[in-house]
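Presented as structure tokens, the chain that follows is alone, the form predicted on its own.
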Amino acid sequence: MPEEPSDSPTPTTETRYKGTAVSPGIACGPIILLYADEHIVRKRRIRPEDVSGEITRFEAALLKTHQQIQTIRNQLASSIGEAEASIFDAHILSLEDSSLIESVKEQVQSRLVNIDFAYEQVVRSYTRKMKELDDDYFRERAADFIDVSHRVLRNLQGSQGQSQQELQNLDTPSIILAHDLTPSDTAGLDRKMVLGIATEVGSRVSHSAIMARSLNLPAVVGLREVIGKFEPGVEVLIDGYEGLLIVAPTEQTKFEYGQREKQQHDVEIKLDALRETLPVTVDQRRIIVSANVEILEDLPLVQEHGAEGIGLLRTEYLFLNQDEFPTEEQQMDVYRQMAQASKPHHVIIRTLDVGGDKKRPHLGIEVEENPFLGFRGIRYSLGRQDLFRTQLRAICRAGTEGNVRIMFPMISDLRELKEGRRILDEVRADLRRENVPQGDKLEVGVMIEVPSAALIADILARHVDFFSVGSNDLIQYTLAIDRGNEKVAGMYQPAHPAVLRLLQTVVEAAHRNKIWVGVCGEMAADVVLTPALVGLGVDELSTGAVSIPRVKRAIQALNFEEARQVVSRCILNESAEQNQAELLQMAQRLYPEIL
């Protein structure tokens, strides 16, 4: 059998591990580890007589184990055949396997350590040599090892397991290392708490770079294999300019990291004195440069950088940061405090967009091939129309605050807008019997995410007040790319011509029919595309609060028609690297100090 892991994998000298930055800054701390299977496990020594009792928790496990995946044997094998069920035989031969739960043994007694640690630490080891081997067989029975050692460390931590807690209750300033984080993880952050995140898997709009983003946390993903290299705790630097994660780094890498950050720290301050000034170019085409905003806490950032107004109000993070769905009060509150917060501007609250890979079980969404083709955004809330008719109601009762506006996600046809419409005109009707306050206007908008609502926004557009592009989810239909899969990162490219194209229809349809549209996407915090966006005709852009200042800098410094003949020779381009190189150059040569 493999070898037994070695007492400390951890590094002792500086080690470099190289991935894609995606939020800028530098963080110093040690790192809490959150693996795959969304379960953190830390080394916790013990006394020699705690062995016994982490023993019998151990086999406690096992046994809880093995109950569940007999059970989920038998259902199988009675619903779709014995043939089908035997496939969990192996799962219950790996979780029987003597000479792991023996090593497993013999490392608690010998290291004293919590009998979690220790499991995960010869699996880890075993799975590892597995795979090395030349031999199919191995390299299936390790998937097996990993599948159920999942089940065993739920077991040893609890049914639901320890992360989510863990994540909401750090005891130290800690930097997030994990395989990957989802909205469910990042909406229960203790934000005071991290330091910076690193994962093993994403890419520059992948949610977790989105989140630290709007943090501002630095921030780097896609560093590949790296959590079995070292234990929790060690020091860590992260680089969220250049995208590296450094262990153990040196006294004189934190010495010259620390003078790096101080040269940044003087270009914010220069930025900050942004703040209050207005996002106009030099011919004095006016944007307005709003923020995107998940939860309460977010309202500091939001005034602190001169945001005009809020341009996204995700209300799901009400859903997921919490087991049971919010109460109408609950949202009305909410909903209110974030309008009365924005006042003189607007508040743009989009409907939930749960569904892909925004989901909890209290939301109760299937399991489903194809999550981002499924049932989600608006297609949830209609298929749901008791939440929906709930988070109505909230709504258009904070809407007596004069400054609410309400937006729809993932309109793929009118017939949608339709529906959503008839529905909110029912609540409508509904409180104005009751004699409960509500807003007497209620601005509608829906969200341009997928091609077709692009291609069809001439018709959409005679039936909604306002349009707001999400060019994350647009460039991920339009081309193909899942922005979380690091293998075709590469090929997520928002200066592609065909996105640009979708853009310029999207747009021209909006003013066309005298309303406006809005970016709320990333290319919107993307200074290398603003001019483009600018270029475009939009009226909006709405992101991240720290990036509002950046994004005002690079507005002030356009001139609007130089930048429509630049977006109109990139439209006819070949290619979205001749495009990027062209709106590069034009950056670099109008503001090169935030780039």
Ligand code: PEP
Given for the second form:
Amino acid sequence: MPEEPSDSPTPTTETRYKGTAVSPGIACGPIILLYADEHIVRKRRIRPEDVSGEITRFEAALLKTHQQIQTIRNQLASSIGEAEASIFDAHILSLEDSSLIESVKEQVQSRLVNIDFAYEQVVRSYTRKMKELDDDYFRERAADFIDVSHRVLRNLQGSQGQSQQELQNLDTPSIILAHDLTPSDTAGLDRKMVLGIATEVGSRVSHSAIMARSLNLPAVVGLREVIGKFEPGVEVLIDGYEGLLIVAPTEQTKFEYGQREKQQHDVEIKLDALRETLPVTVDQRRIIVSANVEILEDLPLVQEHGAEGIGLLRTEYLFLNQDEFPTEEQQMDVYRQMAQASKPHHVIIRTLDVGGDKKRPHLGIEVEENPFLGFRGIRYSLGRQDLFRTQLRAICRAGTEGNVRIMFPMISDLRELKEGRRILDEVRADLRRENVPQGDKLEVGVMIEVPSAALIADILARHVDFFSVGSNDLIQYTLAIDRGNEKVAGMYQPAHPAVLRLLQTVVEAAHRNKIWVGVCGEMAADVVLTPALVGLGVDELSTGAVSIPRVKRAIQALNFEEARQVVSRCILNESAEQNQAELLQMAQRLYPEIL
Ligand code: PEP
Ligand code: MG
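Here we have the form predicted on its own; I need the corresponding form predicted in complex with the named molecule.
To see the whole picture, the full complex is given below, headed by that same chain.
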């Protein structure tokens, strides 16, 4: 059995870890670690007289964990069978490992640190050494230890959902390093206290990355297995341009990054000058550039960056941000503020798009084998009509502002759209009967983010006022690439001919039916792809606010006719790489300064 643990080595020399840059910017500060099981384990110094209290706390947590595992074991034994239940015997053995327990106590005594920290360190050291033995038996034992340690930490720290609370109550501006951050974790971040975000998993289009961009927080994801390599509290620097996490940066590094920030600032100032200009190509094709918004705090950035209204309001963040459903009045208040801030332009309010990775306990979504293919988007709303009707009432009432549009997410066939519209009609009739003011005309659109919807776009177009392509999901479902999985992120290719062909089908169907079509996925923010989207005839691009000046600049440098020819070639090309290279070449020729 591995013996005495050592601390995670906190580097005294600068160490660099490479991940994927997902939100630009540079941040430097102390690091907070958020583990896979969503526990923040902070190191705290304790006084010698606190040692016995910490050990009592530990013993109580071990006892409670023992009881919990025993209960699960008994339930399993009576429902499935003794053989299956016996896997929990191994968990109990790991829990009772006396050398581990003694080691933890010894750490608390000798180093005067809090018990959660000591326990986490000892388990980490044990399991690392077990895994190094390269033996199936020890690997399984390591998994048992890790599993059990999550329970113990949960019991030590009191309640579930601790991470969220802690994240919301930070007292020092810090950088968060997490295995993963759920969209609800990210939505709950206190912007004044969080300087930047780093995660071990994730990709450019995972919801947390999107959220980091809207929060204007530098972020790096896909830093595989970096947690545990250093202690909480150590100074780190995040480079959100190159995708670097730099631990213990030297003074020289910090100086160089200071210079880099200054240069970047100069580029931003130049782009700022574009705020009041219109996104029109050199041959006078007008494109609308609007903003994607998650929460009210995004509004100042939207206005600062010259957005033409809100092309996507992700309302689920209202639901993910808190533990209860927002009331009709609360929702209406938010939607109204969004509509007022968007004038003279529109706000497109997307109905609740929970499910997939966007979950909170109060939403009542059960664990699913394939959540991204499950109870998500419009499927959830049609299954929870009480919530859906409340939300539609709030949207219709905010519609008195005169610039509100409604959009349904994750539509995969006509039946869902018709059902959504039928409920909307009923809600509007109810409001009329109750003499509650509502918007006279509310345009209704759908997101095109499932390949089936793209392929029947001509049918759907007859029933709506507009389309907005959710390329994040459309690409994931078309190419069968999980949008949040860093292991396959290299195969997530927006310029894939299959994606461009689907987009072409959608745009043509929309225009044949005299409706407009936008793109509100992250593809709209990628200026290398702007020629493809403009060339396909997309009418609106909606992106995170910070990307707006760049997208405007790209449009102003493009010639629509030329873009059309390039994309017609790309559709026939054999690979995404070829398309990417052609589009990049065009972008480099026309607007190198923003690439
Ligand atoms: C999309 O899928 O492209 C989209 C805009 O929706 P979300 O990212 O919220 O799933
Ligand atoms: Mg989507």
